[in-house]
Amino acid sequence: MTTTPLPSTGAAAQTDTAHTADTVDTVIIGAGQAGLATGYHLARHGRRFVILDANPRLGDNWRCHWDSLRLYSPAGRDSLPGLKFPAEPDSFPGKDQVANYLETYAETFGLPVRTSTRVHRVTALPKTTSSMPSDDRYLVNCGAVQFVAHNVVVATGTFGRAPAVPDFGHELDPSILQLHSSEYRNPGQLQDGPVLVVGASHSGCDIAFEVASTHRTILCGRDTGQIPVPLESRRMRVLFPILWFVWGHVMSLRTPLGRKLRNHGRLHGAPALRVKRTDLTAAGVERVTDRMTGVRGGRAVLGDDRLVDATNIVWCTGFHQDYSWIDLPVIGEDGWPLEQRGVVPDAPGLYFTGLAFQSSFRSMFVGGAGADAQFVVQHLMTHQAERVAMLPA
């Protein structure tokens, strides 16, 4: 492996660096279940590529959630193509065993995956006067080292893994603990005294429903709806393959519905799944409905006036989408990539996997993976051959 300095800006710079740089067909950033499930039919065509993740251990990005987080999908619904997912099919796995189960699939397919390597920056290198029109190359530095590749595919998450806390956070008075959803792992962790969750989507339920055992809690923000079956009933087991179907083939972008619920299932909260309404209330939480609306006097205020008294904070916001580290015009206003079913159309080469309602709602779910990512791979080999047949003879 060749390794450089990080190169200095303009485009003498990056051809310099491109010289020195791991020439790879495609680089794939993000080894979660999209990047795996990328590699995957990326192997079985035969083309070389590698996997970087900025975690130091496969399957990280999964080990870091609450520690009680299991999936909202049946076991049977959350395999990866080529390996079942090693448990009972109606039971829903806990987040360490996704984690292991990613790191296994990267095992037993021999995938090329680099921990430890976080990407800095992804810009297009400069065409020579000799390339042909479709000779499009990308630069994908990580420090030290960097690689040049004709395609690279964006696998860093769903919503995205930068938190979206308010501004106002910081005016709160500093003997607050203030912990996101990203940060929390069990009730040990937080103070004595009131507990304010705010954000009522799945995540903000489940924790407020789990710190009530120990806290004094208060669950704020707008009802984003629920399943009205219990997850793990067993009429859901009935209901779950309809769900799936629906999910995969009513809610899709090849519908008018599912077109027009794109843009709420990513900008807006999903329905809470696992604790329901009368979960939380048999808990003891107290649900407001009205959103923290900022900070008087170093205290949270609810809707217009409600002053909160809590001694911990969780922030159940969500997260937002950071590709400032792609140097490419791609990113659209509301901060979401430019393509389409993962494709981006200005910018040859250029690929997105495992986004949100990528192709339908069931693309957030770790089993929506595997048919995103192949219809990545699918465009990319067309355009491969595409590009080959341009070349001189």
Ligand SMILES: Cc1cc2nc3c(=O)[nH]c(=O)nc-3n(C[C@H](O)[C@H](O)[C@H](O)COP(=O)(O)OP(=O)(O)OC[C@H]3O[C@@H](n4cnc5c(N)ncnc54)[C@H](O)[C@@H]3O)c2cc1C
Contents of the next structure:
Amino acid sequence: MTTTPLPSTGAAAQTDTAHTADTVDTVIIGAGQAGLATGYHLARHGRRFVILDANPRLGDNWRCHWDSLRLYSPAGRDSLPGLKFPAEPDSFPGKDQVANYLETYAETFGLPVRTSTRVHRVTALPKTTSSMPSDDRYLVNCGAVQFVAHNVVVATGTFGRAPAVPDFGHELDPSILQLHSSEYRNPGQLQDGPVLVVGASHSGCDIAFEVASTHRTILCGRDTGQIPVPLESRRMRVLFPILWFVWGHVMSLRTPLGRKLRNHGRLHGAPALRVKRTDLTAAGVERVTDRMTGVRGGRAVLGDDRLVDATNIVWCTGFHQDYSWIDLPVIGEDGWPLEQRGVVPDAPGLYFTGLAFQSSFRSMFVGGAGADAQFVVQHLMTHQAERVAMLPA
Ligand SMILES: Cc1cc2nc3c(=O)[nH]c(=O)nc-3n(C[C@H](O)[C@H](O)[C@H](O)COP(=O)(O)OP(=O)(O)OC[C@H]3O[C@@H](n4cnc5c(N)ncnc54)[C@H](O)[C@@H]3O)c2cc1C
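Got the form predicted on its own; could you also share the form predicted in complex with this ligand?
Below: every chain and molecule of the assembly, starting with the one above.
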């Protein structure tokens, strides 16, 4: 890595600290499955890069989920390129197994990950030699340390990491314990009294099923459907390869159906895989298919105008993307990047990996990260070769 003096005007002048930055060909932001898979492909081509992650330890993005979380995809489908997931292929790994696998993955391939390094800002640097496209460079500001890079790959999460909680949550009585699914670990965190779980996709169904063993539980939210085969059954072993094919090749941006499903897939929950309607009923969960619509007198109101006397509310309402730290006009009005299969046409050298439905429904799975990363790296290399060819001799 070399050091670049930063110009004293323009974007660089607004940085927090240093007046020099490390120069590297590519900065990858995020060391989850998408960032690591991108690093793997760059390393295979002998490229110089660094992977930055805000967390203190690789895999923490998985360790922080609720204690009992196990994948919905079997280990046989959970591998990143070049390293098999170390578990019996038909088993369903727990969150810590995934975390440890990511850590081992980075070690195995010697990927240059810098942990405890949050990126606060990405800006375009003023061109130094000319206005030629070959001169596009980005400044990646992490506070004390900064990088200048020709390419930046943003791999900061599938649906984003910012908890999406309705605004009316603030109007709830302060005595009600509110947790977002990203804060929920186990039923021991909850107060005595009924629990309202808001949102009935995978996390909502899993958490409602679990807390019903200790608390009276109401699960509200639209029914997102269900795959009518038990996840851990022999029938699912036969069905899963078919689903995997459909998720990768039919629900893909290459098909009209896939293009139609993309927005739906990004905004709404997917059909239940592990905890089904009958499991919820058997566990004693009261299922209300209305949404929570507001708050009255400090209490939750459901769509049928019913007031719920819950002492706990678990928001399983998902996440939203927060790209406010990317100081470039590359985010659309819907909050999603203006990209095509991870390539940002308006910002040469800027890429995204790991987005929900980046190329297909499979994109959000561990086992789908490799193909999308490979596409992005291939584009990056071809594009950079073209940029170098345009430089003055
Ligand atoms: C409840 C749940 C169940 C799941 N089940 C499955 C499953 O069954 N099978 C499966 O394959 N996948 C599953 N997933 C995976 C999920 O679908 C995601 O696709 C996956 O976690 C995304 O990986 P990623 O690398 O894109 O992002 P993440 O894992 O979110 O990693 C992003 C990384 O970026 C870092 N970061 C973010 N912002 C910055 C910044 N500004 N600067 C520096 N670093 C930053 C974060 O610290 C994080 O480490 C599940 C996820 C959840 C939450």
